[in-house]
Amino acid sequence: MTETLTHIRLFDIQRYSVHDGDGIRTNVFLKGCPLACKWCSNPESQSFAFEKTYNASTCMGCQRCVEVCPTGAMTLEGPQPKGTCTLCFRCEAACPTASIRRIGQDWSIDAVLEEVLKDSAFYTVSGGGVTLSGGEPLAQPEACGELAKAIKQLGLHLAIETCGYAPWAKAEPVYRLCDQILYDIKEIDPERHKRFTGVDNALILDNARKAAALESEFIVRVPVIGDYNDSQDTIQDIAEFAAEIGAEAIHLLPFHQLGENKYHRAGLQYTCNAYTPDDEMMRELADVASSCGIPVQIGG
């Protein structure tokens, strides 16, 4: 174990995952992301700040949250506008049905390692390990780097799922510690990328070129979003770029709407009008990507 005092802000740790890397994995989700993708399925991951969600469907109307709230931010209709809530989370502690949840916890590096090691036997037999995800892990570069170093000192396989939007000087040390880099590329055209995600993609593409040249296995992952980036031309552009920089493979990930309820629970408006590409469309897009001379996988 490490003796560091550094803390890292997470919004979830998911054990026994078979996605986001090889084998059986533990996914560590860091809070905070510099992008604001219109289709984001984890809106609770975007802000670095602590947040609160309220699930009206499980609320029993007992009013315990109302009774303990010091600012009047809780009513039977749910949380009031965020400005009245001080995030003391007394309501969460009082709620008997867990309808109110705190999003975001500060973990010590040691505590994360203790959780990760619970499934070490599964990593060994399946060729799995740990995946740093988010949000965007590199939104907390120092803590992420310290956690990555500690995981590698345990001899575990380490992957990172990243959007690539971070200064190279911050990203490179973390990437070099990783056995596998799962690198999201959503769009090549810079104007469309900024319209859909809120940021330009020049830094993302430049970092991709540099990261692909490292010893880590480099895989491009494309979330295929219906009505956003699901055209054959867009997928071909991304696949050609991936092949050009020497990526080992490209993974096409069909969009899903499983995160819609999270917006409602957080008091946010869900504005994404995307659809889920069907199997036939995904196969056609995979054929387009394959024609660019790079191995293609649907899902990942």
Given for the second form:
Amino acid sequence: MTETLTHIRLFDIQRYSVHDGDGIRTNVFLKGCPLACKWCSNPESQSFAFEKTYNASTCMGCQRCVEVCPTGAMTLEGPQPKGTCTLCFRCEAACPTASIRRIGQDWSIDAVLEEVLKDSAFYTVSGGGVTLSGGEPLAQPEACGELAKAIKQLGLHLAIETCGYAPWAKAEPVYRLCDQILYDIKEIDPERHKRFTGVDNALILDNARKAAALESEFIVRVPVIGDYNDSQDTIQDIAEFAAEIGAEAIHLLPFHQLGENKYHRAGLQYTCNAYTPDDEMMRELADVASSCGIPVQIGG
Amino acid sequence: MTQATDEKGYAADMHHSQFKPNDRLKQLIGRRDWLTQNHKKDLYCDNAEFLIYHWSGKSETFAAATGDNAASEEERINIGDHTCRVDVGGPFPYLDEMPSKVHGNEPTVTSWAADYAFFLRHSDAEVYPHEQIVGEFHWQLDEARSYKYPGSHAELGHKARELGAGGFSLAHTCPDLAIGLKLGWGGLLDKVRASRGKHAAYGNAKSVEYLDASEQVVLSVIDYVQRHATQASMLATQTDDANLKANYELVAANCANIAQKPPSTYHEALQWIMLYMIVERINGHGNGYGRFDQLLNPFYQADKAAGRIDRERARELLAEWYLKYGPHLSYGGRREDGSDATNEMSWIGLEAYDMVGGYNQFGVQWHSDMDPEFWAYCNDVVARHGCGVPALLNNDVMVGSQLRTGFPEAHARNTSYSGCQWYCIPGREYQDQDVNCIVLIAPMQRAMNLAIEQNVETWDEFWAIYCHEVDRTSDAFVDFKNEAYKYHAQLWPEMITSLCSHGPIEKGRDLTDFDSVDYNYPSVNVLGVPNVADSMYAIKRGCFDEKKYTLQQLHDACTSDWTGEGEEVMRQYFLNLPKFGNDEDSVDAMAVEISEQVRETTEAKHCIKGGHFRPSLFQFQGHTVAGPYLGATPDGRKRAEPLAHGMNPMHGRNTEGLLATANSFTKLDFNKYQGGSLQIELHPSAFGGYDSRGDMMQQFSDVFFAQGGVQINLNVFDLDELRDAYENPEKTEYDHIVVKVTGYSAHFTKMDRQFQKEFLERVNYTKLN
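Could the form predicted in complex with its partner chain be shown next, to go alongside the form predicted alone?
Now the full complex is given, and it begins with the chain already shown.
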């Protein structure tokens, strides 16, 4: 097989995922996202650039990284002025405890295929497959399309987790290749949407309408974030919209505070004060959504 | 003396079973739980050396609980509630009257049998209220008869230990109960006498001596079974409770029927096997009992056709049987013609467990043609109950390894799971399964020392030294074992097991002797393969390929437990190199090479009883204590950490999740080894609801087995609960938690604290990813 020239920028490939889509799946996480949701549990997924994370809890202060740093960007005294680090990652190579990690790698499509094929036997017995996730997969539309095409050529089930924020002309060919579209809708109200995610939702809702009309199974997923979009009105608005555009189902995913440490490691500030909606609240919201005439599921 | 378990505590309710115990079973469940919770079923060994090398230098096997062979209370280690024996405290009451005490202890079958017969004739026939299957014992023969190999054996044992090996020889095989179920005790007696006559006619004094001894043993068993009938009849006359009276009369009738005659009903067959197991386990801990569905189905079907029984009643009786002691046995597998052997008894075997849950040891032998509904139910049961029952086994790989060893197809097909990770052709093997050990860390440590002395500069030279040292350890091990085999059959014959084996009675030679059963290819557990693989990979990369550190530096760091200057940095370097279990080809290839090398070495060694030695990629509990004993290792492991468990990746080093570990595992060809179980500990949340658990388990096991995996032990539990149980031993609310410790199950709170701690550390997959 000749190596394809296209590269795709990933921040992780996660095997044995059973909570995103049908069966046992491998999640391919593309790096970079046009949204900046305050509660994002993968802050390292947001930027398109490579990043460096530092885990203070495993660092033993050996200073190997400081010794090898050509620009003086590594010190143990705290963060240096932005731009000092050139992301040469010599520090990562020198770190004996793997406390410094590079986030983001450019993969060839073939390398990604090789990785996802490792568990193909598990997909077959469980009805699983591959899920493209992110970040936002559509933010790398060409590479994403090529990968999707290759996965479908292998006969694997393909799902995409998407926020829908991409020009329809770029999104459509990818969506058409997917067996299942897990489409995130966080808020119907445009002003609130912009406040929480940094972008307007007109494009998202417009694309949702079009994507729902495709042959692929179309599911609306709502991350239910305590103190952000957990009101009954918000959920009702989303469920009504989902029912109206003909989504097969709506999944309500309770927010879990998993991301905070990742912010610290990436040297970012965590400004979100969301809480996890409890089981009872989730059941109430599910009832609200259900009353809009659409099948509801709590959790993915 | 029993304490009833309250309503919510029944396994059937806790684990969402559709089969609920009736009131009679609830009484028996109460007694089972009381016995384990009060440490009445514990198994001990002398010391840490026993766990590591399977030989303590003191006892010749697991430590006797009382008597001359007993271990000191301070030193002994509690392996957990893993014995059929019920402790009542104190030594065997007729200790001083034992023939060997009165007339002198000779290492002969005659002396042994005289002790055995006396011992059994002085063991009470025990019948408890509500029981419909009886049998219980309180002392093993090794508590009353002293047991010591000659000094030459111990000498070789100490030499072997110095080089990293050891082992004992007792039980751990699998009789063919079909023989006994067909003949009954009277038929077995006739068989012994007929064979004696034949051997006497040819002047074979040795066999005559053995069969005379065997006759005394069988007569004592017939008396013992008959006494159960007498005891039950007596109890029946003493009670006014109609139910109890009926129970006692039923027991009396069954025991009277089977004292000499073969069992004629399903109920009698279960009773026969129970008493067989008891008279056998009096002789020592450890056998498996074969393919239960194949053994019992003819009895069940005959009863059913005659209208004597229905499935519910069959389930109830088997559940009762499990409650007394759940030994290693199996369901499923293939028939001799290769077709699926699953039958109605296979279902009943699983359903009975689903009803009473808890401690048990049986396994299900999957194969690609197995009834899919039955297989789905097996996965459902293990995932709901979450304590390793049933062990899931790959029949085709087990049989494949038997064929590879050279056993004929007709025999190999009948292979049964019979212990932790091992399996047996019932009645045809005596192979010391699970009781021999090579500690692979030792030759590696010597190789490092020698390579430093010799200023070795290349990996190839280092590897050659390592191979040589593995060979030395294997030689010392083989010399030690062969010395034991010279004396075994006279010193501690296994006459009850011999009665249900193919060859011993016909030949007048004990099962443990030369030229008795068909196959003598002793199995040897290899301890530390993942650590050695990770360490050798680290040495190759760090000291030879990248030359980051010298062997001397690495050696010094291991010696000082990585506490010297700069050694923690060095440890982190070695620790962060790729490790086995993450589906990373470079280091997984090393694991394959290390396993293959020790296999080729041991397979090349000759057992004086006939065959060669067969390695098993497993060791039952030595990894817990071997770490501190053997010191730090080049894989970045600190001295205080345990070794890896069996072939499972080292604790905490498998960062890529369960599927990656499964893929690493199946890079090994398990047809070449005698077992190597994958141990999985999962948090309940990984599964979601009870309804989907079985499906999720099956998705995994189907693929794992299709790829050549041989065994899965699954535990599902909440780590926080177990941690709380460990930290607060006074809390009784966790007493019900059973875990598949290694190849065997035990109640978590009843295990040695060190085992509990190790178990918590090893929990690998709290989530599926």
